[in-house]
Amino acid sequence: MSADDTQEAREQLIDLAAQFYDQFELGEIPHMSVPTRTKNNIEYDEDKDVWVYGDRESTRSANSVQGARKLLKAVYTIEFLADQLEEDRSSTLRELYYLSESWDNEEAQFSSQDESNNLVEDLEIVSGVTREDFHMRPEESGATIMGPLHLREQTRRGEREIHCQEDVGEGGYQIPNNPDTIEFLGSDADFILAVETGGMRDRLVENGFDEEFNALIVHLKGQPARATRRITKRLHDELDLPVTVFTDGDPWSYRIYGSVAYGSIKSAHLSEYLATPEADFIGIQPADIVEYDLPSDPLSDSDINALESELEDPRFQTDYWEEQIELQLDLGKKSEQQSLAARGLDFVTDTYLPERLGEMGVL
């Protein structure tokens, strides 16, 4: 992030605080409006091809004790972030939560990290500045890339060039908190394979899938962090690489795919920045459980409720997803990625993935 970007982010924060002051000057009750972050308030933007927030809003207003307390916390947080940018420092979301305990007004202190996380998201929305530009970062996700990608990154000692196969160990290249600092120098990859679990990621690397099929294997590490989604989008947009997503076959994993492809509900204000609408789902599909006779577990009540909820989720209201979810409800089963090992350790790389990627037109 350049000095000009840092200054712009700081000015946006100060302008936001000034709005509260101006409201006081005009005799208005200080307030801040943000979009309601629920699935009932997301809509498809056909021009941008992503899901964004609709018109429903929630207002944080000082006309109640609870609302006044939220605005007080917002002002203290703005001051902290503005000072942090001026000093060119950074902090984690967890540190912000604990730092609030040192603030001189107890009413400004956060009662939980969820509260401080949500406030940072509110500030992103109303200021138009991402938390990365606030110099805020999450705890390290540990997500990685393995494959034929050559890049340049910024380090504390200057720039460094890395090849994500030749210059890394079996663990791969660790994705930084802000992947916009990376410059792509070249790639021989044909597609991106985003993988949910560490066990499957390790199986693919050990079997040499990235080398045999010129694949960039991105380990999502469960629900992907924003940095993982951002670098995946950049790889797709800048290097014109197809994105495929390979997860377990359960409703929670379908939401992992949804966050990559459509964006998450809580960060729909950043969908254009994070989501890759062209991403395709490989599996595990409910249909795969039948076709490959995979070991499975019965759906729990929470699984069933989640699947039924996804049928009402606009991000999953396509013919493909409705068919797969209805099939899974009929089967009453779910399967993990690693259940493919029941057919042998090489089945996933020799048969399953080549067949699915061939059906999808990737191979």
Second form
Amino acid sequence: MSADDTQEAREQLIDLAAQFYDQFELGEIPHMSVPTRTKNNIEYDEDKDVWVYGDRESTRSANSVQGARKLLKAVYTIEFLADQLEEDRSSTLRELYYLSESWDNEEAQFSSQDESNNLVEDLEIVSGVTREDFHMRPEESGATIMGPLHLREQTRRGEREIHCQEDVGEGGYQIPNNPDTIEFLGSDADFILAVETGGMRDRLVENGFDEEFNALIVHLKGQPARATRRITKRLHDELDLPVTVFTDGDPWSYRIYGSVAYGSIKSAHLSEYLATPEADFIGIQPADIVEYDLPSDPLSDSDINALESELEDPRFQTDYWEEQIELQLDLGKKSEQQSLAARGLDFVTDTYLPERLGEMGVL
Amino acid sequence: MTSFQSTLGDEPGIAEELAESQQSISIAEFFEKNKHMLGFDSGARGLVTAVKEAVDNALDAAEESGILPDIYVEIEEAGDYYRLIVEDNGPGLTKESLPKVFGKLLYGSRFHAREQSRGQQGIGISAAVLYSQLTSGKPAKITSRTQGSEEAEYFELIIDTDDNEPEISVEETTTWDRPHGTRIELEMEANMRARQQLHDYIKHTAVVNPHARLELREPQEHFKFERATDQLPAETEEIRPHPHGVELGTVMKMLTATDSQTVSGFVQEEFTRVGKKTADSIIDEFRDRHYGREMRWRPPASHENVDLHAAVEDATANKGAEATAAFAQSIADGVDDYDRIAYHELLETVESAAEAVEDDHGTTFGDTVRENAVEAVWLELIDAVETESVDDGGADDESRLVADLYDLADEATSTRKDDETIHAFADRLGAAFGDELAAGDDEGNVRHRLTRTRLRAFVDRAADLTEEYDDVSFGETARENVTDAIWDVMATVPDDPPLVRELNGDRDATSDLVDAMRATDIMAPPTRCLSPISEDLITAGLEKEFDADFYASATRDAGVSGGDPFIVEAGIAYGGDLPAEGSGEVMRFANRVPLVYQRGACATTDVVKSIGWRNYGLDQPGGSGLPNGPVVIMVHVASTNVPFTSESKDAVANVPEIEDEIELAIREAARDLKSYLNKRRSMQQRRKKQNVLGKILPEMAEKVAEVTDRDEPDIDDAIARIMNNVLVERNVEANGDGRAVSVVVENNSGTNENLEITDIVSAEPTALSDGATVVEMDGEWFVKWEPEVPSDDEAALEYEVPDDATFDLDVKGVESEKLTVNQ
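Right, the form predicted on its own is done; let's see the coordinates for the form predicted together with its partner chain.
Below is the whole assembly, all chains and molecules, this chain first.
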């Protein structure tokens, strides 16, 4: 990232503070409007093929004690971020939360990390600058890549060239917090396989799936971090690789797919930058539970609620998803990725994935 | 002790023997043994009661003579006894009446008067004298001086309990420094354990008698309660009894005593709120009860085979064809003019027809002719002509009466009853009317005159038979409805009511009269016999004795209970120095007298406890009972006859009418309390919000200035907006040699605001804008401006001053929490 970007990010933040200043001077009640971040307020952007926020806005206003506290915290955070950018340092979201304890004003201190995370998101949206450009990092997510990919990473200790099969151990290449510091040098990969669970990722690596099928195995580690989604999107855009997502067969896993493909509700302002709308879902599909006669668990009440709420989620309102979700509600069952082991340890690499990928036209 | 069993008859003289030991008891003796009934049950209580009786008497006496009461109470220890001295500045008592007032029980001026006063029975003060002589053996010492007399009278007396008469031991004249008044000194066995009640009594008396000056000196403490007003309570007038509140015995007594000849005169003379019209209504009600009403039947319709004309002609003999025809026609037409006609109405019709025909034709229609005509027509009307008598009424297709009754009954009963049932019922009821012809004395009740009770008996019998034979139910409601429907069409008879002397001694007729009076709508009794404290003075009284934040009061319109008018008033004091812990205080008053004992037995307390105080913003554990917190609730019941639970007058009895009014009065005052508390609460929240925001916003402004590297912004306007405040801001601009000043009021609140703004200027302001006035005082100019500023609007005051002027702005009319002033 260049010094110009840093300078611009800083100016954006200070403009925001200036906006409050002007509101005071005009005798107005200081306020700040941000899009409402709920699933009722996301809409499909046809041009960019991603889900973005709609027109509904929430106003943080000093009209109430609570609103005034929020704005006070915002101003303190702005000061902190501006200083950090000036000094060209970075910090994690969690550090921001703890750091607020050191602020002289008790009213400005955060009461939970959710609060500080939300505030940083607010600032991202209002200023139009991403968190990464504020030099705010999330905690290390530990997501990895394994596969035939050659890249160069800009680290604090200089440049490193890494091949994600040859230069890494069993664990694979660890995705850095800001994947925009990576430059892709070359790849023999045919497609990307994003995997939800660590157990399945290890199985695929042990069975040599990446080598056999020229796959880039991206470990999502549950709900993927922004960096994971960003690098997936870049791999897709820059190396023109198809993206496939392989998760458990339950509603929570469909949301993992959703955030890779359509963007998450909380970061819909960055969908354009993070989402890969072309990503395809491999499974476990509810249909697979029947077809492969997989061991399953009954759906819990919260699973059913989650499925029903997905039926109302605009991101899942496609024929494919409606059919799958309704089928699962009928079945009343869910299965994990690793339930495929019921048919032998090699079943997933020898049979299931080749069959599914074939059906999807990836292989 | 050995007991001998004796049987009646063994000792023939037993009744006589017993009779020898039976003798009448004097009232004084009775109360000597039953002190508790008068509130003298213990030494502690006896002292309070004695003070209470003496003070009540003193207040009554002074007020009656239009004197602002000034009362001094002293209690001192006197050896084994306590000495109570009560002095007032009343009119004093004459030498003749004084011994009786103090030395005879049940001697008083008020027992018979329907007028609000503290004392009622004439027992109180003499009971205190009695108690004193019983416990200390010492006489009461009384000094009294009437206005204008040179010297005061001094008496020492006791009550001779055998015959309830004063026994005077000392009688002399003396000097006294008061120009007029009475002083009583009693020694009694007592103690000061009820000190709190004593204090309460005096304090509460001061609350409800803001026109009185009270002083209490007791061994430990000394209080003075000064007047809050110089206005005496409105003078009350005695009223006559109200017809709704008298009992049979009373009316019988009044009948014996009255000078009136007629009932109409009697009720107008002896009762309040009875004029000619009301008297007539009462008499009508009396007639209905005493004589009954006469049934009115429908005149024959054209399709009916009833020829009244012919019936009259047949009954009239030797009067000439023309005159007879005219007579018959006149009667037939007259009857036809009625929707329904009763016997006495028919009589009138025949009379007037006879008069008219006599005038026109010169033929005399004597009594016999008239009677014959009446009978002929009436029998036709009630379908009782000999040929078709009721006995073989079945031969006729249907009796007229049955058809008439059927329509009435059908109208009055529910639609679920089928026609046949109603018809059978009407048939039986008609037969009952028919039977009246034969019943009773020789003539029978041909007029169909029935009291409501008798009518109801008819209906019941017909209904019972219908139930029995037709196997249908004919319930209470249906019977009542039918009775009502028939009773409504029946006519009150014109018979003259009996004269008073006839009524006198006739218990049943008098009872009918009492019932009639109760049934008549009569205006509530006048309230000039009552003297409510008034809302303003209740508030003044509470303000005087309680240092609270809020006061509310309510005076209800007069109500009536048992013929006695009454007025209920309530007052509430809240907050301030009242104790915040524990339950609130209830002060009860009856005719301006505090009630200090038997709180739990009092209707007032019951009502206070039954109110859901949480609705009014007070804390009430469990949702019932006395409210908690810094609150004083006072209730005053004023009546010509307050219903007490006992002679000691400690508690108001649970009379529903009075309880209802107590509740309404308390609720009225409590509503004011509620809005005060709500407002206070919202002000508290506002203050809290203001405190927090007052801290956060300047810090935010400071930080914003720091981040943007600018001077700190001015945040007052923003704060005024946030707080929905009223912002008053002064702008001063140079204007030639002087300066132009504008004071702008910006109303950010949700309501219209009326402000009173005073700007104190050190030099004379000129070119004042409209609506403002200026007054000069000691070299300062007071610019007064009272704008009304609508919500979200602003108004400006403008003027010009010389260069060196200074200003000082004072804003009123807006709560300080809502106000931001920038000078």
